[in-house]
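We begin with a single chain expressed as C-alpha cells, specifically the form predicted on its own.
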Amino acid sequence: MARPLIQLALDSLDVNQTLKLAGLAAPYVDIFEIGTPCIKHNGVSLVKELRKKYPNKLILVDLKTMDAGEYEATPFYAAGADICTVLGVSGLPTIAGVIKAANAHNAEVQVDLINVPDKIACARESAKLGAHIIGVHTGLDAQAAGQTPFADLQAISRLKLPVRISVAGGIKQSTVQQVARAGANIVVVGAAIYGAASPADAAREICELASAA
C-alpha cells in the first residue's frame, strides 16, 4: 500500500508564523492546508504566496463553502489552490458548483463530511457528482467532547468509492498508522506538528510512521 499523503493544517492567523511552520515541515509533508480561520483572516494573497514559495507542494484551501460554490471557489483556484473544500451539508447544487470551478482549473474538490447526518449517502452522491476527495472530519469542538474520526473512516472506506479519503481529527504519532491502515489516502495533522517542541522532527516522525503502516 502506498504511503498516505501527509497534510499539514496551517491554522495560525499570523502570516509569518504560517510561512515559518510551512518552511520547517516542507521536507516531510505533501499538502499545505490553509485552515479555515487562516484563509478567512488572510485571504487569497496567502494562497499566492505559498504557491510561489512551494511550486511542487499541493495547496488545499479549507473554504468549507456553504453556498455559491462556483463563485466562492473560483478565485482561490485561480490563485493556485489545488484543492478547495465544500461542506457536505451545503447540498448537492453547491457541491456541484465547486466541482465545476475545480474542473475549469484542472484542480480538485474535497467534500467535508463534518456534521453531515448521513455520511454514507453524502459520500456516494458527492462521488457521483465528480468529487475527488471525501473528507472524514471530526472538528475541534467534537474532539473536545471525546469524538474521533475512526469509525466514520472505516465506514466510508468500505464503500470503495472512486475517490480518495482524507481524515482529520486529532491525528498524532500514536494514531497515524491506525488511520493509514483503515484506508486513509490523506492524513491531516495539525497540533501534533505545530504544537511540538520541534515541528520539523514531529513532521518527519509522522511521515516515517505513515510510510511504515
Ligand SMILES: O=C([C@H](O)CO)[C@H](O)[C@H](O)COP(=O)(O)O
Given for the second form:
Amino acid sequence: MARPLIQLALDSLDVNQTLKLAGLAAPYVDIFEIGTPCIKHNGVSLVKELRKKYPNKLILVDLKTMDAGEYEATPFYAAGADICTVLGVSGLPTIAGVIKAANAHNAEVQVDLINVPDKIACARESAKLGAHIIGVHTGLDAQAAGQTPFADLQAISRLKLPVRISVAGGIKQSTVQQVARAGANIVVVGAAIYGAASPADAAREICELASAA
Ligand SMILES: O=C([C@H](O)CO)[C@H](O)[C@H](O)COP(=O)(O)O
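Switch over from the form predicted on its own to the form predicted in complex with the named molecule, please.
Complete assembly follows, chain above in first position.
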C-alpha cells in the first residue's frame, strides 16, 4: 500500500512565518495547505507566491466555500491551486459549482465534512457529483471540545467510494499510523508540525511513520 500523502496545514496569518514553515517542512510534505485563516488574511497573492516558489508541490487552498462555489473558487484555481475545499454543509449546487471550476482548470475538489449531520449521505452524493476528495475533519474548535475524526474516518472508509479520503483534526506522531491504516489517503497535520520545537524534525517523523504504517 502506498503511503498516504502528508499535507501541512499552514494556519498562521503571517506571510513570512508561513513561508518559513513551508521551507522547513518542504522536504517531508507532499501538499501545502493554505489554511482558512491564512487564505482569508492573505488572499490569492499567497497562492501565486507559493506556486512560484514550489512548482512541484501540490497546493490546497482551504476556502471552505459555503456559497457561490464556481465564482469563489475560480480565481484560486487560476492562481495555481491544485485543490480547493468546499463545505459539505453548503449543499449540492455549491459543491457542483466548485467541481465545475476545478474541472475547467484540470484541478481537484475536496468536500469537507466538518459539521455535516449526515456524513455518509454527503460523501456519497459528493462522489456522485464528481468530487475528487472527501475530507473527514474535526476542526480546531471541535478538537478543543474533545472531539476526534477517527470514528468518522472508519465510517467513510468503509463506503469504498471512488474518491480519496483526507483526514484532519489534531493528527500527530502517535496517531498518523492509525489513520493511515484506517484508509486515509491524505493525512493533514497542522499543530503537530507548526507547534513543534523543530517543525522540520516533526514533519520528517510524521512522514517516516506514515511510510512504515
Ligand atoms: O483546517 C483546519 C482548521 O479548520 C483551521 O482552518 C486545520 O488546518 C486542520 O484542522 C489541521 O490542523 P490540526 O488540527 O492542527 O492538525
